[in-house]
Amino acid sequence: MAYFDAASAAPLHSVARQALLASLDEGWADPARLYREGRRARMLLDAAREAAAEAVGCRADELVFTSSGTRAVHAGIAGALAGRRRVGRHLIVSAVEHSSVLHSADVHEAAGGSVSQVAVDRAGSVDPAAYAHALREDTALACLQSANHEVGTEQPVAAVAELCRRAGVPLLVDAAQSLGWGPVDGDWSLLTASAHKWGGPSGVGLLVVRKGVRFSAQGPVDERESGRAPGFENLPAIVAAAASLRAVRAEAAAEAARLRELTERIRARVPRLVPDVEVVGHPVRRLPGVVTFSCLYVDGEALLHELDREGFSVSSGSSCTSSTLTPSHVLRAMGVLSEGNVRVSLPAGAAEEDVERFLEVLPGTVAAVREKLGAPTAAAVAREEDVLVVDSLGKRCPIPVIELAKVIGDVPVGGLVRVLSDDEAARLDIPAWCEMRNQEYVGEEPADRGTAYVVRRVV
């Protein structure tokens, strides 16, 4: 089985496994106690903190270990907002942040705070000038991920951090996806990360708060981890997380170059091998092992199941692979095609022959899924004056787009097609299809049920 979902969770690094097993015997005692076993545990915890701080590029007393990356994000945002409540209650986030950041923003807004969401371009990248425009006198905190978890686009953190520094606003960076590859550049104020993203054990997060940043931990606190992460430390997992971070950093340069070549191979060959595919994410400023593409006329869930049968573990941001039946907020913010979405994120050590086999299997797998979906029935198409109406009500992605594609040739150049759909994904996928096929997306119109999406034939 070829595991291509390292952006969700990387396989446990061999160094992490060794450190975990060793510290189970040596690090079981309470590191806050003064007897011999406690002192031994404290030495392990201090050494892990020093190693992690060195990898991050911060002081050891600025870094605490949390129970997860999500917990680090929640604690970091809440503590920074509370620490600067006298300044104001305005929070800035990008539209493609991890859900843990966006959920924190929702909680803040529900409690009476204000939130500005910075848009991204079609590559998933923010414009630093947009952050500068969003900054206000009452801005308490800004957040920006170092690299996107779905499409791999790296963000201009250093430029945004400098703008925030000039305005006196702390910047929190979610570095979960990038920290294993190297430190985050720029004069950021807070940083979060998650060990299972770089090959450490799950259940360990990092929260860094630079000296001088106003911070007030929220909720019940105790004496552990500077009061910022209450509860008994999972010392064996922490030791393993720090050891694996050091190990992957030692391998990062060579492995990044190797994985970039493999993902570039996928980016270049998939559009040649599979018709009607859009490769998304920045072509250059991206994580070494991540490549994402979307296939027209494909059910994302069916595609993932077929690839799983062929021996490949990948993930998807398509709405038909989620319980909400809405497309990924990242793909939606980028304005790119969401149907038939596939994210390939290669782990360290991914084999070249597995990538080649994936490229061999993919065309036939996509073709099989498209064939199973079938062609639209004649009953689905009707004429309404000079407009061709496609009734796709009750049908989920990618059927509305398939039916649009089947009938666009039935109208003269300049003619209109009106697609009726009650699937939220159509709001993203129909405009994306128009851009890919050089047709004009006119816009939405109200309908008795669902929404009417109007397309003008150009070619």
Second form
Protein chains: 2
Amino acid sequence: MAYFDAASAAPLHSVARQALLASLDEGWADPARLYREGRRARMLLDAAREAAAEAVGCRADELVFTSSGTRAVHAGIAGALAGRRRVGRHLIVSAVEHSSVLHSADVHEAAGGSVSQVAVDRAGSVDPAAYAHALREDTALACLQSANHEVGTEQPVAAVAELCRRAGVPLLVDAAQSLGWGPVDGDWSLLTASAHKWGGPSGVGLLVVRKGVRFSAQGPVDERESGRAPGFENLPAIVAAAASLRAVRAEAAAEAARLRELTERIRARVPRLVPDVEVVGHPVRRLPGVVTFSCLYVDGEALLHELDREGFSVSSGSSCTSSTLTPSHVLRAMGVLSEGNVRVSLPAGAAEEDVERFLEVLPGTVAAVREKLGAPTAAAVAREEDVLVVDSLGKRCPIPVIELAKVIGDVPVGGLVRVLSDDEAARLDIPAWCEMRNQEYVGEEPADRGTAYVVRRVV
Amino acid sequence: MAYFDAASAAPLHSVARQALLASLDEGWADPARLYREGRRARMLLDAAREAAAEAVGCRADELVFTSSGTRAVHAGIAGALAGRRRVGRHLIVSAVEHSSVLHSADVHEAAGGSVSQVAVDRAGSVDPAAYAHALREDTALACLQSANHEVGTEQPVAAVAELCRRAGVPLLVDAAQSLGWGPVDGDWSLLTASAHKWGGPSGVGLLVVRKGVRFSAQGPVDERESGRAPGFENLPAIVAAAASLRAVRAEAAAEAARLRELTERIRARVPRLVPDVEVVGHPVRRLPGVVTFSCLYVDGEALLHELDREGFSVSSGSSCTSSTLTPSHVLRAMGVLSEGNVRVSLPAGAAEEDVERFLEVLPGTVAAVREKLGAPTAAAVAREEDVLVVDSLGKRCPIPVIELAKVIGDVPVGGLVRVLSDDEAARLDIPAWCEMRNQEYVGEEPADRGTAYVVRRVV
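Having seen the form predicted alone, could you now give me the structure of the form predicted together with a further copy of the same chain?
To see the whole picture, the full complex is given below, headed by that same chain.
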């Protein structure tokens, strides 16, 4: 039994559980009341707000608790757009935002606003220059996730925030996937997050609005949470959320390194173990625990079912619509294969042996699904002798790419070329070459020196 | 230590606590996922929905879980208004609805809709005929609470629902205060409730939309909860909410009778123990655990503070704005005294001895606050010999009122007249007479036969 879907919901952290239990007894009363139970609830709420604000890196009076990350996004976008309505009604989002952001954008557009979607590259990254290009006189708000929920790619938030700041446009950062790992860098204006992504309980989101940001809460509000999140505070869960955020942060550096090594194994070995697989997401600028790949000729639901039978809980396609298994908007925006998509997102504490067993089980599982579907026989896995190694260490681009192009005809179709390079540019150029030449970029692997970029000959 | 503010938030029921603990381990995963943890979460969610629907008296697919009762009200009103936008944009609410309803009405009005407020009588009751009168060709929705949150008065929901049904207008019932005691009678169309009012956890509300009611969810939505409540489901709390609703219902009949007797003691004795007190709310058609009274010449905040020092947690003024202690819109709509207002709302299991001690402590507390405030010396509490008893048993109205009017001059100013009557009309007529003649209607007390209506001579 291995739960590898932390990007959907992390199991409750032990500190969250303890804090929740303690505050069930201390924190059930209305914090707006003047009597002792109310004052006690108020103290717990204030302390939770201080702790969460410290973890975010903001003032306590800039942070309110919402009932979910989704609610935080909806309220944050609607409030920021309304607060700057005099400036204009133009909203910028990336094409790979969480559905809560895109749904908000849809509502804005339906109400007469305009929306620009900033495209991403094949790794799922936005280019800050594209945000700069999208900014207009009438731009009321820009939104950018800190890291993508489906492929783990980290976005250049600080750079985009700086560009927005110069243009006088607030940037809202959806930090749902990253806040447990650390604060969001840069001079952002609004931030949202979700406790159950970091091991806190469900039922708690964060909405941070920096002082000085024009904000006008929309819809009916009340006196709770500075008028930004109506309804009785879910206090025991809020206390648990704040306590667990501190706890996961204390463990974040060590756990990030450990998980990063485990996901690197998956990134590197899946393409060698399974034919016709595309590992997607940025190979370096990525969340520690997330790795996503797509398998040609595989039905995502069938693969999930088989993996579940083998004891692995993973996600497929869009994280928000996986019950219907519609194609993921993220994978489409990246222009990568979306069929047979598997997202492995390791929770804190994920066991190495579970990852190893996953790698053992996966090839047979994929093969079985392909066979059931009567898929065309995939190119056979290249034998060791079909791997050709190009040593481009110490050589600058475009040499590694040129050397790759020279040798690709020397391996049979289905065979592999490993390009060893220590030039950072190769990381972008080799996949780009594959795209242009219709060859398959399998992925990268750590090497003794530099990185090995693996390419499979397709044509 | 006695917590008498269950109408704000009830302490967590032991069944809620147990269910919450159990589902922290079983119900943290995403119920939209296909793997085992997701399926387990889905089963818990489905079972909770079935249980809640059974308690409400609706189909499971008519009920969604929201993040609070307030959210349920906001979503319910907005969705019902939008669903019937072609019919018109007229909304009917009572003047004594919870602030979440009134805030929704404000937003609707600000967006160009029209709102009619139906007035209440001095007991806080709406007259069904007034709803009938308010219904128009362009009425999209009517709202009526099942029982008032501040004074406990139960509303004639079934009668109003019938009138609305005949007019083809959906009725939304805010059942936050009553759902723990029993299902809402009548042919209503939408219903909302809040788990922490019945001893469930915070973070859970219910929104029921009957099949056939036109409903168009507003704002950004997602695929969760039938598209009516976006954001990750707060599953452990939902499970606890449903389990505790069943549990409180099993105890409801016996506990209602017990609490009704305790609040009847307060209703009857406070006016005898404390001078210049008005007990408000309907004397008979009322929630079992709620009793509200107002003390002339008393500052509500100071009184709450003194009662808190004595170990009693009660509420004052509007239950929704008590942190600011603005005058309650409910008491104003009723036309009753709002200064020095105290709402006692007994939680299930409230101890008789705590109620007795409250009655012991209250007179001195009120007197101390009055003295501190330098209030004009209140009329002294009538001595026993200043009480004049009129026996109108077996006599029909208007005889009891006539006999009262004959003898009021026989007691000194500040003295009391007790009118014994078994005619139901006296319950309305005697207070009405007091209003007209500027005499003080102190309240009613159970008598050996019939009821004693107590009047203090003022002029």
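This structure is a prediction, so every number in the text was calculated from the model and none was measured. Positions refer to the first chain, counted from 1. Only the largest set of C-alpha atoms that superpose within 1.5 Å between the two forms is called the rigid core.
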Q. Has the Cα of Asp25 moved 2 Å or more between the two forms, judged after a core fit?
A. no
Q.
After a rigid core superposition, would you say the CA of Ala447 moves by 2 angstroms or more between the two forms, or not?
A. yes
